[in-house]
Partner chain sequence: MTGKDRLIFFFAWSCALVTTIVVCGLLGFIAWQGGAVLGPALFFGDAPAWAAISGQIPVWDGIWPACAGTLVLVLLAAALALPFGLGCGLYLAVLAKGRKKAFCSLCINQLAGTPSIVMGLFGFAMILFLRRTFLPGANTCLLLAGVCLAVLILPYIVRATQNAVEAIPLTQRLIGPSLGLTLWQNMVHCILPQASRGILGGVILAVGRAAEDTAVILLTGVVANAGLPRGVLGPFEALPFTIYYLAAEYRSQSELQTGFGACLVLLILSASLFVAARWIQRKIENTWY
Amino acid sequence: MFRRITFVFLCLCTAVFSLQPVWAGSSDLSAFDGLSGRLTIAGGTAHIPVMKQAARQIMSHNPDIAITVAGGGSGVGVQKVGAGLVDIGNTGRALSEKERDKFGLKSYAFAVDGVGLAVHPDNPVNNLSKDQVKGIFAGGIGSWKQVGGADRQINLYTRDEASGTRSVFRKKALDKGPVAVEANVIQSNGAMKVAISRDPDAIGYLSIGHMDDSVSGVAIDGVSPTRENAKDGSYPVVRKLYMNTKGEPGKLARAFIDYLQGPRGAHIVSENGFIPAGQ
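Three-dimensional structure of the chain by itself (the form predicted alone):
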């Protein structure tokens, strides 16, 4: 009898503990109760993992809501939300005054991100001075041997000019210096990671939230591009990630923004390697 009572007690405890995450999230998701319709999101590619995870949770909670998430870069985010083609346009940089005035946009920051320099994992170069980084991207340094690596050509990768990731990297890592025209242009953070992971002579830059063991982060002046260094301010190439709406957001967009800026959204942001904007 004792064993049976103990077994039942353990089963009840397991059930209670297994329900805890559901209770913890339901208070945030309850904001979507009674809402319905389609929410369209496009723009910054660094945002995509966070947006998709939030969208999955919301649509699982309320099947009457459909959320689509597309990339395209920060420039696309601004243009599409400004033209009324999407409800939320994402950017990996702050809007310019001209963009705000032209389209009547409002911005909502939800995460802090770093833009990290990265090479192939087999490359022994793990630290560069800022002057070396500027020299490599300007095309003046063309061999890894010049910065302590093998006697091989450096293959340069960059983002297109509409990219918020490029904008922040060029401003804070290159002091607005030039990027060589020979550089390979990559369309997203995810594609940049794949390109570097497949090219032993590559160097490029991508969101810290997208970095994993398939690439090797390179320190700038001795400071590695890690989440911890971005959070404490020692790594200088950081930016905020924004959601932008044309005027005041509608009910569904408002609920989505509040969700990502709330406790559950902060958890999703951290899970994907970023820093919640409020921390």
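Numbering follows the first chain given and starts at 1. Source: prediction; values computed, not measured. Compared with the form predicted in complex with its partner chain:
The candidate at the hinge, the spot where one rigid part hands over to the other between these two forms, is D113 among D113, T91, I186, V215. The smaller of the two rigid parts, set against the larger, turns by 20° between these two forms.
May I ask for the structure of the form predicted in complex with its partner chain now, the form predicted alone having been displayed?
We keep it simple here and write out only the one chain, dropping partners and molecules.
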């Protein structure tokens, strides 16, 4: 009996010690001890869930810190941080040379986001060559039959001109090729997912983080749009998500950036469907 209790006790100790790294991770938040004031963040809408969750953890840990997160898109992120209206401006793309020089911005990548092709789950097509993808989006291939599917017309879905997802897809999957004018223009990742899941003849592209069972991912040249493939670099259609500051970040901004680039930040990034940039 006594032995058994000792054994259970030892097991418990082992469990506690093996949990230690998780607890040690919470020391990340200790970087915010003694800090106070307001940190303002604006820019890419895709960043908001990550930023909000980080803000929630930090503000729960230290109520003297107030963090506000606004949207507006990548362009607004650059403008606002450049004009000094916010401490951190988020972009879903790398800054252009011009933007960097004009405002003296510094970029900090914290997450990688893949952009994947998707079709309706009932569609048997699950792999396309790059040329086929280009042909489909340019409008040259108009039937699923031409790429091994049913004899039905392909319904194209694309994103609006301002979308960062569109720009990375066009650049890396279509080699800056054209998108047919007949393509239906969709405003967001969420709406894209719904559109594809309701149209058996649809093809479109969306953030890998947004993909779930309601759509079926299509491999390009045999590489599936999964987080694992985006992580190890085999899937090419990826973009980084950045935080940008005007010159060197202040104390609070520095701590925030370090937090998101650290292990706890990586956890938040993964929870929101992105891949931590450090991995």
